[in-house]
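Below, in structure tokens: the form predicted on its own, a single chain.
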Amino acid sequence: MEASLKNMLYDNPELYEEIYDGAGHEIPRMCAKLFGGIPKTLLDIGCGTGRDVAYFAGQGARCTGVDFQPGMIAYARDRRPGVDFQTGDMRSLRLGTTFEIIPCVGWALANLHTPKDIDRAMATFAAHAAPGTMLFLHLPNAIGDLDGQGLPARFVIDTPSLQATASATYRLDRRRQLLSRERLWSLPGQPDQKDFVRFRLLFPMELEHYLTHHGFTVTGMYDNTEAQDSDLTGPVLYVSARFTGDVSTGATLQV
């Protein structure tokens, strides 16, 4: 969300599916099974190039996919068909309606910063949700990885078309609770390309406070596909919650 951002994957979007290639639908997989199945109505907040909406799609599902990046929603449009797909900011997004589940994945929600935007994101989320609306959160684990050793160091894009490696290096602002990723991209025959993101960490006490304090209950917080509890140490954190539409009186966390 901010102006420094520069992602090569998000101006091409065919290499950020051939980077992250799902892994079978491991999270809508998860999703489902955390939700006890396919939902009538999903709204997916950060969807990316769509894939994780086409999946529920397909299962019978009429779903909304929204992302901040127009690119991303071209090529969704264009790649899936059918499905409704829309340019939005997570912060603002008002579409009048109210869906089942809500999945915020790809650690969309950590492209925020300040805790005013959180705060927004997350009434967004109330505002598309109705009591036992189902919330699903995948985002960087700041408790159980602080660093980012535990994230990819090498990535390798083989494809007819193009042929390119990175290294990405990790550095945390532990003022700020943003860990930086900076990847410098080898191309045969071209300059080599940076690009550049933060994404904010949220412990999980701190992130069941922005939860509760937009009606949210949270129902699982987890390491793993497989939804099995654990002490959270693994590197990226899964959490799933239940609107009620109870909403604390507890003042913001101002961090």
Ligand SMILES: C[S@@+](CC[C@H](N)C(=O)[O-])C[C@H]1O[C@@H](n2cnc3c(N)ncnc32)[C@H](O)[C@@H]1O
Given for the second form:
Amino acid sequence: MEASLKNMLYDNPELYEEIYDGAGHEIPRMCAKLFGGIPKTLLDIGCGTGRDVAYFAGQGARCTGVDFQPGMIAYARDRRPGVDFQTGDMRSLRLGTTFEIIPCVGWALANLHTPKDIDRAMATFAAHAAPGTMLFLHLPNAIGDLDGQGLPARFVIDTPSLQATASATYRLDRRRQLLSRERLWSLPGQPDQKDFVRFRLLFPMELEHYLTHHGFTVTGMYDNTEAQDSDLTGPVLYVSARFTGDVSTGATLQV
Ligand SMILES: C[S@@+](CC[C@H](N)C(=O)[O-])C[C@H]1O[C@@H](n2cnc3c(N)ncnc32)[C@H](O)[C@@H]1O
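Return one more block: the form predicted together with the named molecule, after the form predicted on its own shown previously.
Let us now look at the entire complex, which starts with that chain.
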């Protein structure tokens, strides 16, 4: 994750959960539905506060959650017993075991900006996969919303301890395929705070290229949590892929 990233919510994981409340476990439910139910084992890469991985653990899966930020992992360990939480980097993580389902959601992969880093993350997914392992990605949808016009422009925190609002502006670096978001937070009685993040945009065929070269076959790409086929015009992309280990197969879509 780049050093220039500043995120008020990462510094305050409980506020992160206020804003990203998981919408009734919408994403893990989608993942379970796509992959035929609750797996025996699951590795959530870029698990943040552990909200989604705890959903699977609560249904009986043996779960590991890994995140780059020690603060997020400390929060997750404290709140979510029963899950093995570890600090780690998806570019280099090697746990020495494989899992049935590997989600990498909440745009975690989009924090890697270069082809080399994306390749390294794909190698990490493959290193924790056995034939049949399902990978589930959730990313900004470059083909649907290149310049972030469909993304939230306003954020609100309304808790007994804190009321805050933020306005977000998005800027596209076309050459590097990076969408940056700057948020300006207004906090009562405090100076305004800025936070900043850049997301790497990946187009569907580009993503499929990375996946197939690491032994995954794409089984679906969606812009909605109902997993309905569409023309992918929405701002968010959900990708399911199965690990075969065969790196010789080309893209699943014939042209
Ligand atoms: C927006 S949060 C999503 C967290 C969680 N998956 C969710 O959906 O709520 C993105 C997470 O990716 C993590 N992340 C970014 N770069 C990472 C890396 N190289 N390895 C592991 N985690 C990373 C961040 O620390 C952050 O917690």
